[in-house]
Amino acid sequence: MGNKLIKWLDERLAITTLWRVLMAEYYLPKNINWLWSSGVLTILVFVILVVSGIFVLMYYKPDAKLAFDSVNKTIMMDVSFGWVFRHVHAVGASIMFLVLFIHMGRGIYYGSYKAPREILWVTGFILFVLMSATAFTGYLLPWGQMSYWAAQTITTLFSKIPVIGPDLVIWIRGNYIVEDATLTRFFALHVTLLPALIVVFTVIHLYALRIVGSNNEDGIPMTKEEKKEKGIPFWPVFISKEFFVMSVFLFFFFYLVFFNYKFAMDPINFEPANYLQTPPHIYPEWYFLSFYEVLRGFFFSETLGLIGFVLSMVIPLFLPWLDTSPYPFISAKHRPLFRIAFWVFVADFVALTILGKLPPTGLFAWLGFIASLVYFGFFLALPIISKIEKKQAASGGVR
C-alpha cells in the first residue's frame, strides 16, 4: 500500500525527483564547520516561535484594556502551562536574533555574499528585516510600560521624514499616540502578514541556495562534478550532523526557558503601560540596541541620527557590491586585512549593543558617536581593501 501511494503521488507531484534534487543529490563541501548549521537553526527557532505563538494567541486579547492582564494573569497564571509557552516565545525571539547574527557573521567572514551568491545574501537580508519587523510589532503586544514607550519613541522617528512624516506616523499608529488602534494593527501584522512573508522569502532563500550551492571555509568555488566527487550528500550524511547540532541547541534553549528566562523579559515591562509616566530611560530589546545606539550616537543632530539609523539597517544589503575583491580573496582566511576589519566590526557591534542600554550622556554619548562611525567605517573601507587585494592578486602575492 505504501509503495502504491508513493507511486501514485510521484506520477502527479514528482516527489521522487523533488527528493533527489533537494536532498539525496544535493552535495555540500567537506571543508565546512558547525557555523553552517546556523541556517537550519533559524528555521528551527522560527518553527518554535510559530507553534508557541499559536498557543499564546489562543488566550491573548488584542485590546489596550485587556492585553496586559491576558498576558501576565491569564496566560502566566490561569492557563495550565501557559507560562511555559510564553517563556518559549520570549526566549525564542531573543535566541532567533542571536542565531541570525551568527549566521550573517559567518556569511560575511567566509564571503558567502560574493558572486554568484548575491541573491542569496539579498534574500537573507530581507528575512532579517522581516524578522526585525515581526519582533518590533510583537514587543508592543504585552502592553507593558517599556514596550509601550519603546513603540511610542520608535514610531515618532517617522515624523522626521520630510513632507509625509507626520501623516505617516498617524497612519502607522492609527491615532495621534500609541493607542488601542496601534495595538490592533501591530497584532495583525505580527500574526498574519509578516510571518507569511517570512515563509515566502525563506522558500526563495533556500531555492537560491540550492541553485548556487553552499560556500566553504576557503571560499573556493566548485563545479557540480567536483561537488559530487569531493562533497558529502545532504541526505543522510550532513542532515545527521544537523540533527546533532539541533539536539545540543535545544538543550541550551530549554535551559534558558526554564532556568534563565529573565534575560528575555525586561522587569519594567511587567508594569502596565502608563500614558502619563515616562520611564527615565527608554530602550528596545537587546537585539535592536546596536542600531538604536547609532540613532542616539549622532546626539547633536536628530536628522543625522535618523539618517544614520536608516543607513545602519540598509547598508549591509550592499555588501556584495562594496566588497569587489577578486577570487581567491573570498574567505577571510586568505584576507589578513579584511580579517582585522571584520573582528573590529564585531567588537564595535558588541560595544554599540552595550552602550545602547546606557544613558546617552557625558562620556557614553561620545563613545556612542565614535562606535557609530566605526560601524560605517567597516563598510566604507571595503572598496579600499578590495583595491589593495586586487593589486596583490595582480602581483601574485596571494597567500
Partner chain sequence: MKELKILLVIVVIVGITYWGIEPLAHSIMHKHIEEAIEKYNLPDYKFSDLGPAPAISGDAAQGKKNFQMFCASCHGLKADGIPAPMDPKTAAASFGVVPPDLSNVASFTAENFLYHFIKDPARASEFKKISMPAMGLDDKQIMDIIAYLKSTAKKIHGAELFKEACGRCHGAKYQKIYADTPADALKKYLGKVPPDLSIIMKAKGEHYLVAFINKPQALLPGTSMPRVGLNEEATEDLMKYLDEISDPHKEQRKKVGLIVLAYMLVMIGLTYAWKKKIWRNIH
Contents of the next structure:
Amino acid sequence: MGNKLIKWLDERLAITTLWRVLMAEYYLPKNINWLWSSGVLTILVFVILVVSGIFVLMYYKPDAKLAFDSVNKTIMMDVSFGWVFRHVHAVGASIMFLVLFIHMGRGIYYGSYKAPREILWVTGFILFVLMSATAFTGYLLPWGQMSYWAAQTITTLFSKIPVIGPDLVIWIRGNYIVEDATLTRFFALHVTLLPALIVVFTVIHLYALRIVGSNNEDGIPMTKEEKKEKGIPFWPVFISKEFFVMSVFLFFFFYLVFFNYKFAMDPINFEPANYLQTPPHIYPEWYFLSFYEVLRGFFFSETLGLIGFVLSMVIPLFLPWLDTSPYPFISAKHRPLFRIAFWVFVADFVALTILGKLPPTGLFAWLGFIASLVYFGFFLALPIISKIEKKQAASGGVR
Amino acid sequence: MAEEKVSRRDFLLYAMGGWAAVGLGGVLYAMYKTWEPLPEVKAAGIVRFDLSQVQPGQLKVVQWRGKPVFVLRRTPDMGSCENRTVANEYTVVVGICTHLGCIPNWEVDKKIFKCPCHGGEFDACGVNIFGPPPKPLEIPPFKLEGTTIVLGETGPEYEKMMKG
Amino acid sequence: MKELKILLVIVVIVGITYWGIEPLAHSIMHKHIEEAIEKYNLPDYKFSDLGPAPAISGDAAQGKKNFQMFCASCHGLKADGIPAPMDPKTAAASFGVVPPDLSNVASFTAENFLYHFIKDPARASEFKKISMPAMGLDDKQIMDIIAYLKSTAKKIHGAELFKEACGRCHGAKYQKIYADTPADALKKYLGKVPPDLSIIMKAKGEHYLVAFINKPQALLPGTSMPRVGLNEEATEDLMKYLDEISDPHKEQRKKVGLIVLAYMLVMIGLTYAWKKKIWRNIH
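What I would like now is the form predicted in complex with the partner chain, since the data block earlier showed the form predicted on its own; can you produce it?
All chains and molecules follow, beginning with the one already shown.
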C-alpha cells in the first residue's frame, strides 16, 4: 500500500530522485561542527515565527485605538493559549537574531563568504536586512510606548537625508508623526511583503548552497566527488546531529518562552503609546543596539553618525571583495592575523551592543566612538591582511 | 548483524517520529483552543430578561446569540399548549422560521406569526399551522429565576419541556 | 570535546551580552530610583517624615459629630448611613476629583498618616494642588474623627480595595473598573489622565510600585500622584491583586512550561540516542 503510493507519486513527481538529490546523496564535509546546524535553526525559528504569527494575527487589530488592547487584553488574557503564541512570537523574534548572529559569525570565522560562495554571503546578508525590517515593523504593532518611540526615532532618521528628507519622513509615516497610518502600513509590510521576500531569498540562498556546497572548518575546497568519498550524507548522518542540536535549542527556547521572556518584552511596552510623553530611555531591541550605537558613536556630529549608521549596515555586504586571500587562507583556523581581527571584531560587536543600551554620556560616549571606529577598522583591515597573506602564499610560506 | 543494526536505528527513528507527533498534537490542541469563542462572547451568550415587563397580549423581542427571541404573553383567546408554555402564560421561541431562516412577523389581528418569505404561519404557541415550515418554532434553552428568564442556560422547566 | 568548547565560547559571549544589556544597563539607567529608595528607606510605612500621631485616645461618638460638622459637606460615609453630598459628576466639577467615601479608609491607611493628612493635606500628600484644605482642627478633634473612622472601617481586599484606594483617579479597564472621576475632570485637576492600571504590574514591577505608592515624589519628582498613606497590609494586598490581574495565566504558564520542558528533555534523549547510533561508524 505504502509502496504503491510512493510509486504512484514517483511516476508523477520523481520523489525518490528528489529525495536522493536533496537528502540521501547530498554530501557534506566531515570536518564541520555543530555551528553548521545554525542554518537549519534559522529555518526552524522562521517556521515558528510564521506559525505563531498566524495565530496572533487572528486576534490582532491593526488600528491605533485597538492595537494595544487587542494584544495585551484579547491575546494575552482572553484567547485560550493566546499568551503562548504571543510569547513564542516575541521570544522567537529575539532568538532569530541570536541564531542569525551565530550563523553569520560562523560564516565569517571559517571564511564561508569567500569565492565561490559570494552569492551565499550576499543573499544571506540581504536576508539579515529583511529580517531586521520585519522585526522593526513588527515591533511597532503592539503599540506600546517603546514600540511607538522606537518607530518615531528611527523614522526620524530619514528626515536627515539632504533635500528630500523632511518630505520623505512624512511620506513614510503617512502623517507628521507616527500614527494610525504608520501602524497599518507597517502591519501590511510585516505580514505580507517582508515574509514573502524572506522566503524568496531563502530559496535563492539554499539553491546557491546546493551549487557550491558547504564550506568546512579548514576551508579546504572539495569537489562533489571528494565529498562523496570523504564526507557524510545529509540524510541520515548530518540530519541526526541536526535533530539533536534542534532539540537542545528548542529546550533552551521554550525555557525562555515560559520562564524568562522578559528580555524580549520590554516593561515600558506595557504602557500604551502616548505621543505626548517620551519615555526616559529609548532604545531599540537588543539585536539592533550595535548599529544604533554606531549611529550615536559619532556623538559630535549628527551627519557623521548617520553616514556611519548606513555604512555599518552596508559594508558587510562587500566582505567577499574586501577579503580576497586565496587558499589556504580561508578559515580563521589557518589565518593567525585574521583570527586576531575576528575576535577583536566579536568583542567590539558585543561592546557596541552593550554601549547601545547605556546612556550616551561621558565615558560611554567616548567608548562608543572608539568601538564604532573599531567596527569599521575590521573591514578596512581585511584588504591589508589579504595582501600580506597573498605574499605568504606566493612565497610558499604555507604551513 | 547488519540487519539488527538497521532495525535498531529504525526503532529509534520511529520513537523519535512518534514523540514528535505527540508534540505536534499538543501544538494542534493549543491552536484548536485559540479558536474557541472568547470569554466575553460566551458571557454574552447568556441573556437575562424579566418576563413581568411584558403586558398581556404583548410581544417583545430579545436578542440572544445574534437571534431574535420572541417573548409573547398570551391571552386566553390565543389558545393554549401546555408543553410550549413558559411560566404558565408565555410563549418563548427563537424567531426564525424553521423553513428557510427568515424572521416571521407577529400579526396582531390574526394572532399568528407569518413568515414574509414563503407565507409559513405559526400560531401563538409557535406551532406551524400553514405553509412550508416543517416544524414548530424552536424553544431556546432557558432557566427560570423567579420572573426572570435566563436564555442560554438549561433549567428543569426546559428539560421537562424537551422530554414531553 | 571540540563541540563543547565551541558551545562554551558561545555561551560566554551571549552571557556577557545578556549581562550588559539587562542587569548592567538596568542598574545604570535606574540608578536614581534605587538611590531614592535607599535615601528615603522606602517603603516607609511609618511615614517617619511626618512624625507620629499625638498620643490622645479619640472618642468615636464625638468623632461622628465632628465628622458631620467638618467632613460631611464633601465626604460620604455609607457604612454609617451618611450618603455622599453630591453625585460624582458634580463633585468632580467642583473639586476636580470625587471626594472619597470614608467608610473603610482607616483600614487601609496608616494612622499617623491619617492624622497628618487631616491636619495638613498638602503636606502629608506632598501634593500642593490637592483640593482638600487644612481644616484648622485641633489634635483632639482629629483623633476623635480617626476613632470614628476606625469604628466604621472594615478590612477590604482585591478589587474592592483597589476601587477604594485607587479608583477615584485610576481605572483597570481590563477588569471593567473605571475611575470614579470623569477623565476630563482629572485632566483639568492633575494635568493628565492618570494611567489605567490593568497591566501596570508588568510595566513597573512590584519593587518600583511599592516604593512609588509609598512616596511618589521621591521617585517621580513633580508627579501629580499624591501620597495616599497606604499601610503595609493594604499595600501587599494591592500588589497581589495588581499582579493577578496583569498576569492571569501565571499558574497555567508554569504548568505548561514544565510539561513542554519535560517533553523536550525526552526529545533530547531520543535524538541523542539516534545520533549516537548513526555516527557510531562514522568517526
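By rigid core we mean the largest C-alpha set that fits within 1.5 Å across both forms. Positions refer to the first chain, counted from 1. Quick caveat, the model's predicted, so the values are computed rather than measured.
A displacement of 2 angstroms or greater separates the C-alpha positions of residue 13 between the two forms, with the rigid core held in common.
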